[in-house]
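Okay, so here's just one chain, in C-alpha cells, the form predicted on its own.
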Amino acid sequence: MKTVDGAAQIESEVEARYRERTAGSRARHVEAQRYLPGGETRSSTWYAPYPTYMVSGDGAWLKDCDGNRYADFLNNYTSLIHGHAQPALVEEAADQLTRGTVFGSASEPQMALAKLLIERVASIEMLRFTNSGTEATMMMMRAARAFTGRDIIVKMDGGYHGSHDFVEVNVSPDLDAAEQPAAQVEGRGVPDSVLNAVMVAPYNDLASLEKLLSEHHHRIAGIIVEPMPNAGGMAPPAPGYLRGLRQLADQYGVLLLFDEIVTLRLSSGGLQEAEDVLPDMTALAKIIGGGFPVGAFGGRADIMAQFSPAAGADFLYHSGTFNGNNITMTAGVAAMNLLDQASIDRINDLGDRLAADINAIFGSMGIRAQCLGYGSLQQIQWTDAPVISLRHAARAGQGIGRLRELLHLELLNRGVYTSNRGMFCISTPMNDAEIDFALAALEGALLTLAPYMREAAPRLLRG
C-alpha cells in the first residue's frame, strides 16, 4: 500500500506543477472541447491532463499562452527542420502570399521543387506532390499495385505510414507472435478486407521476409518500410538490412518502397543515400514543405509514367485541390536550399552528442534505459537490452506504469517540449546551449521521478 501511495504522490506533484504553470492552456482546453472531440484535432498532440497551447515560435524556442518558454525538441514531429519563423522562409512565403497561394493551374514552383528533390534523391527520377505523408504513401502503394498488377503490399510489424486504411495494419506490433506476426487491423473503423491486400513481416529480419516472399511473391506488389522507423521506436537498421531488402526485392520480382517522410533529414539524399540503397519508389513529406502541409512520392520513371494523362485512357488519376500549391512549393524550395549537407552533418552531430550524454546520465543514475536513433532523430527506450525489432521497442514500454507520461510532463515543467513517447528532434537553429538545457532538464526530471521508478518500475533500476 505504501508503494502505491508514494507513486501516486509523485504523479500528483508533477501534474500539480504542470497545472500551476498552464492555467491558460487549461481554460482553452475546456472551451475547445465544445467544438473538437477531446479538445484537439490531432491524436498525436493530445496528452493528459490537457495539451499545452503554444502561441509563438522563434528559432529553437516556443512560447505558450501563459508566457512559458520551451526549447522545442518536437519541431511539429520533425517537420520544422529550420525551427520557427526562419527569416528567409518567412520572406519567401510572405512574398508568394502577396501573389496568391494557389491558382488551380500548373506552376513554376512545382517544377522548381521537383527538380531540387530529384537532384538530391538519386532513386527519384520523377515525382508528384500531395498534401500529406499519408497521401504520399497511399499513392505510392497504389502505383506499385498498378505497375505490377498485384494487390499485396508487405509492411513491417509495428511500422507507421500514415492513417489511410491500407497501412492501419499492425501499427502496434504483434507481441504474442513466436515467429511470423499475424496481420491485424489497427483499431475500429478499418475494414477487415484490407487484410486481403497487406502482409506483415518483422523489421530487421530478412529471413522472415524471405520466407514470406518465397511463398507469396507472385501475389506481392512491393515492400514498404521506413529505413529507420519513427513512431515505432527509432530502431536503426541492422548492418546490411536495407541492402538485404533490395536484394530480396530483386530476387523475387517485387518493388521496394521507402518511406523517407521522416528520415530524409538524415542525409542530403535521405537515409537511402547514407546506406547506399536505391529503392524503386520513395515517399517524402515533413521538411520538404518549409513548414506548410506537403507530401510527395516518386521513383523510377517507368513507374511514375503511369500518372501521365498522355499515357492513354488507362492512366492513373491523381489530383488534390492543394497539391503542389504555390506557397508550399515556394517555401519548400527555400527550406531545402538552406539544408545543405554541412547543416545536416552539424545537427546530426548535435543529436549524437545528445544521445551519448543521455546515455551517460542513465548510466550514472543506474537506470536501465538508453537513447537510440540516428543523428538528429533520437528516442528514449526504457530498456538496456538491444532494441532491434519494433517488438523490442514496444516491450520496452511495458511494466513502467505512467513513467513516459510523467517524464513528458516534468520536461514541460522544466521548459523542454518533446513528444510524449520520448522522441528528441534537432533543428538547425539549435546549438550546444539547447542540448545543455535539455540535458539539465532531463537529469532533473529523472531525479524527481526516481522514487516513482523505484516503486512503479523497479525493473529499470540497477542494484
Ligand SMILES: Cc1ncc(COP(=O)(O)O)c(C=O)c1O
The other form holds:
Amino acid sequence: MKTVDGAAQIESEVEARYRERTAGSRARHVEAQRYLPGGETRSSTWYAPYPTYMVSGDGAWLKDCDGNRYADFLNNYTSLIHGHAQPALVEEAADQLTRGTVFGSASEPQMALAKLLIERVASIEMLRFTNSGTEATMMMMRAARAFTGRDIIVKMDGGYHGSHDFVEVNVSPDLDAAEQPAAQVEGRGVPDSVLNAVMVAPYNDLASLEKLLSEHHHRIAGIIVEPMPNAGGMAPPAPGYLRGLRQLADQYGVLLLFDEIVTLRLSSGGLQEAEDVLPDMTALAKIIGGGFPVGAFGGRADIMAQFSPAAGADFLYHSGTFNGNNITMTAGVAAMNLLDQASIDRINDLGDRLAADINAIFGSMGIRAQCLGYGSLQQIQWTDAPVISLRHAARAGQGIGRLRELLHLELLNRGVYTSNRGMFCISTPMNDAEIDFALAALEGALLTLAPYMREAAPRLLRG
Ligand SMILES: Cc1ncc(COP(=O)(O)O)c(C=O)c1O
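Next up, the form predicted in complex with this ligand, please; the one we just looked at was the form predicted on its own.
Once more the chain from above appears, this time first in line as the rest of the complex follows.
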C-alpha cells in the first residue's frame, strides 16, 4: 500500500505532463491575465494550472497552439453539433458575410430559422430570438410572469439555466435538506430579493412539487425545468416524471417551461418530442445558431402574442442589438437542415455505445462509477448508486479529492477534450474511431490515476 505521497506524486506527474505539452498555452495565459481576470472570459472554460489555447478545429478534432490534437468531446458545451468548420455551414455563413451581418431591420433569415424551428418543435407556435440561452430563459420567465400576472417561477434544486439573477438560485443543490430544499441565492452580487420570485423543488420528485404547488399555486407563474438536466448531472427523467409535470401544471393552472437549450440535440423536436410531453414554452440556444451566439424562446401563440408591438400599449418590450442577426440565422438554418432525425439517431447510438463501454471499463477495473446520460450526451458520475435527483449527482462529486480535475488533465494529455465535470458530447463528424480513441484514452487515464484513487478516493474502489 502506497503512502499519501503516492497520490501527491500522481498529481504532480499528471500536471507536469500537461505543462510539458502546453508551454505555448502557459505563455499565453500569463499574458492574458494582464487583460482578463483569470486570463479568461468564461468561468466554465477555466481550469488549473491554466487552460489550453485551442487555435483551430476541423470536424471532430481540435488543435492547440502547441500543435497537439484533441478529439473534441466538449463541442463548446454541446453547441457544435456538427463539430468544427463544417463545409456547407462555412459556405452559407461566408456567403451571408459578403452581403452584410445585420441591418437593424426586419430580415428574411430570422423568418427562415423561426419557421424551421416551429416546424420541428411541436409545442412552439411562435418564437423570438436572443443572443444567448441566458437571455432566452430570462425572457421566457418574464413572459410567463406577464401572462399569468404572478411573480414566482419554480426551478429545480441543482438546475442551471444561465447566469441571470432569477436562475442564480440553488444551482448547487441543497445537500442538507431533509425533504424540501431551502432556496438560496447562488453567489455574491445576486440580491436576496430574487427569492421573492423563485421557489425550488427537487428534480424527479413529483410529490414535493405537488406540495409546493398546492400551497402556493396562486402566486406561481410557472415551472422551469430541463427535461434532462445537463450541468446538474445528466440524470435522465424518471419514467412518467415529465408527464407528471404536465399534469401538475394543468391541475394547478401554472405554465410549464422547458429549457431545451441542451436537450434539443437529442431528437429532431427536442426531448419533449422523444418523451411526448408538450410544455407551454421552450427556451432554445446552442445548436440552433450553427456555431454563432444565439438563443430563442417560444411556445403557445397566446403567450407569445404579448411581444407584438401591434398588440397595444402594454405589449412586452424585448430587444437586442444583434437579435436575429443574419449570420447566426443563416448558419442556424444550415446547421438545422444538416441535422435530420437519421443523423441524430446515429450520434445518439454512438453516445449509447460510449456509455456502455465506459461502464464496462468501470466494471472490469472495479471502479464504483457510472456513465449516465441520454444518447449524444453522457457524463461520468462517481458513484454506482442510482442518481435520480441532482442532489445525488452533487454528492457523487464529494469525497473523491481532485479526481475530476486530474482525469480532465490526463485526458487532455492523451488528446481528449472534455469538460472538467466529465461530460462527453458527440458531434455528427464523429464515428466509431473517435469513440474508440476516447475509450482507450479513458482506460489509460484511469490506470494512471488508480493509485490516486486508492488513497484519495478509496470509496470508489471495490474489494
Ligand atoms: C440548460 C442551459 N440553460 C441555459 C444555458 C445558458 O445558455 P448561454 O450560455 O447561451 O447563456 C445553458 C448554458 O450552458 C444551459 O446548459
